[in-house]
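Coming up is one lone chain in structure tokens, specifically the form predicted on its own.
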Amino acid sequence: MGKERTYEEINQKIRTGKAVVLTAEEVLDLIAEKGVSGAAKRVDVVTTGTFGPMCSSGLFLNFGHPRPRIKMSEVYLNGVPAYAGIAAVDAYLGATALPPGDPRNRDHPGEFIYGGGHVIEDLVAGKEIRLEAHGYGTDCYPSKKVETSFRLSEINEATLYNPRNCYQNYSAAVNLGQKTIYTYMGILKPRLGNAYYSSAGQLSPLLNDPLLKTIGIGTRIFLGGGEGYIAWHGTQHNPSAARGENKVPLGPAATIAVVGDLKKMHWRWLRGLSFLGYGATLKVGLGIPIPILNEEIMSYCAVRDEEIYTQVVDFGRDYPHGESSELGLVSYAELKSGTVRICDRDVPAASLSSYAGAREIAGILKGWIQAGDFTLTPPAAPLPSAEAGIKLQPLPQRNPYPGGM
């Protein structure tokens, strides 16, 4: 397998300029000119990158306490909630919160213009937001209300934590139903009218370290245009799902929870979404560096999209009501052709995920590090994984889909 590299021998190199990095698109023409151990022995470093839809993400606020001081109950900002059950003064906006007088979706399909991501948005883009606070009143906290405005600048935390980022994999969506259905994977034009699918595909960080080799709690990552770290396993981690012959999984597997400072970040890589039909969300920006430690890291990032398949799955009636449904796999390399093949038909196929955007994400890694700004983190604590019970499958030589409708 060669010989092996430790983090502290990558981070010498970091530091002295040295480390020869390459994105994970970038390492592919390499891994094909000289294979898989020759490109092992060149390089140091693989940046990976994503930027899409992650629902589960939200912020962490520490406002400081007003004269007289107040106990929050109550806390809107730019009249979106945020969860005040935490501490006198300290709130949790999540990224799908909607103001109270918002429509929803009573005039079907809502458009959902602002919610908690929009306002994440703002803030680190710097623009001034409304604060109102409600407080029942204590004798060490006796304001009942505060009215106000501020900039990120000018309160004390503010910490992005997403207990859910980064899929490793994802399902593609399509709608068998009669009718057009508006969902988190985009508006689905009915009798398979189109689908959506949501990764960066060969680009995406955990899909180059399928087992989760080098990725853990305490890795330092790109998180929203700054730096960031892997908090634990994220919600709906499912290390166990069924994997193709390379261990890459065939569906929805690994997620993260992530943290990091909101005043370090930037409005490029958090962006306010608002789904037709369905709410708010947050469009989130994150890469993670993969330490070429021996020839088997190498090997997992070797992955292309012709290697990666997803399953196809049917939300016009099958997911809404937690059915299993079988529509065969298909390769984000036939994902990305614009084009793919469901029960005998062609299908228009589009990304909720930009891939430019993960391209973008991976260079601007790539150049954190040879720049000696960024250097690795090992693993305080590995995530769970299924390695020693995975079962593995043959990838379809061609794509299995059943006919008619």
Second form
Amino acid sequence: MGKERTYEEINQKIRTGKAVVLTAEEVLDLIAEKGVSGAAKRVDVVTTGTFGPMCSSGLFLNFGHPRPRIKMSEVYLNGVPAYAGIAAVDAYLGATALPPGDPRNRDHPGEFIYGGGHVIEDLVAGKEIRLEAHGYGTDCYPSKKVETSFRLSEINEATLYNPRNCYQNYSAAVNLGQKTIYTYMGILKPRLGNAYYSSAGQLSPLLNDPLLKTIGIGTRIFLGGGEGYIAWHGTQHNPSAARGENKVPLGPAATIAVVGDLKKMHWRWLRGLSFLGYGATLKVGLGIPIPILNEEIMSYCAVRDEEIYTQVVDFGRDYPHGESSELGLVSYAELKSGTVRICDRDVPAASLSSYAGAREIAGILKGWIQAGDFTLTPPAAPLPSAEAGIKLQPLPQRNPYPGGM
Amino acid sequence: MAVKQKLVFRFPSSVVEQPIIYRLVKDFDLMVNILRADINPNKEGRLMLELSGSESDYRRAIEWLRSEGLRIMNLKQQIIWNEDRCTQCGACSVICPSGALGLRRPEMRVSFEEDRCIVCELCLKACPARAMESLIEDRG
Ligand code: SF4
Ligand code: SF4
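Return one more block: the form predicted together with the partner chain, after the form predicted on its own shown previously.
Okay, now the whole complex, with that chain kicking things off.
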């Protein structure tokens, strides 16, 4: 083992402007030239990034009280409902929430023009948001209705809390069926007409630390253009997924829950999206710095698109029915070339997450660290990793009323 | 002088039966590039095309078309790529049939070449960020 570094040593270099910081893409050239151990000697931090649709995202809000006070039990922001089953003037706005009047998929494929993700984008952009709230009235909270408008700067808190972001790898989606389908993985044309994928590959945060040796609870990150933190492992966290020899998972694996102050974020990195025939969501920009504590950590950051594989999944039949697809693995190098070979066919491939955006985020984070503005946080606790024995479970489907009702 | 013009023809269903395109080519020596056709029996038809040829042939053709009952407008429909709304995902690159929207490699950035756009409008709803917009300005 070569040189070891501590978080404190790295932070000292960051504070004095001496840290050597490269993005997960830039470091590949250095590794090609100097090898992993040579690069590990020189580099203190590698920055990563991803900018993709992340449905499990949302916002905790505290509106402050009107006079007289209200216990909000129904809340609408620009017509989009937020969950109000928490304290009086708190609510949680989910990225995929839709106005009650949205036609959904009644005229298939529905357009889903405006949902929770769009409200979040508008809030962050400083736009005025319409608020309608209803309460049932109590002795302490007598108001039954409030209708007003506000801007982000005018409410107490807006805390982005995303229960599942930043998937460590994701399946590539195709359609083996006979008609076009409209999915959260985009518009999939029949008979292998196209493939969509959604990962930044070699720039993606959790693919550069596949066993979560540095990324943990409390890790400070780039979130939506501002600073955020990893709060927990994400929902559906599956570090037990099959891995290649380089320890990189071969399909969807680890996830993280993240939190941050929306008021410090930027609309460029929190974008409302409309997936035709599927729904509304939020595109989240997220970047994680990886401290190069030793050669082993650098060896993980050395991973290239050619060495990251993902499973191909048929969304025409297998995925909706919860069955596994046997369509093999493809590398991100192939996917990014724009054509992948699946079932002996050349299939046009495109991404839903933005590689250019990922690259920009890794660059911004690098800039923050170089400027001494952003130091690294050792995890307060590790995230469960490969050895944790986590098993993803399907929903039990039993008759809730044995004996019949 | 040569003319190259994008046009929208609107015509009653009775005209649909006529070999308009054939005559434009044969009698007026024009080059026709059909951008889009919405033709339903029993309804007003709509044809978007680009005509090119000599100015005199073009003028004669337009006169003849009008005499056949077609309403002709200069097509100012433009598909607009709002670059600041574009998130640079590249999802449109496998939807756009003409190659107008494509991903440049290795930059992995999308570019829009308006000249290649055939105004099929597929990108309008396929772009999750709704960065593509159609501006229609029909001028009589
Ligand atoms: S699909 Fe939309 S957001 Fe994505 S690259 Fe194309 S125009 Fe840009
Ligand atoms: S309208 Fe959109 S999808 Fe169709 S050719 Fe033009 S850019 Fe491509």
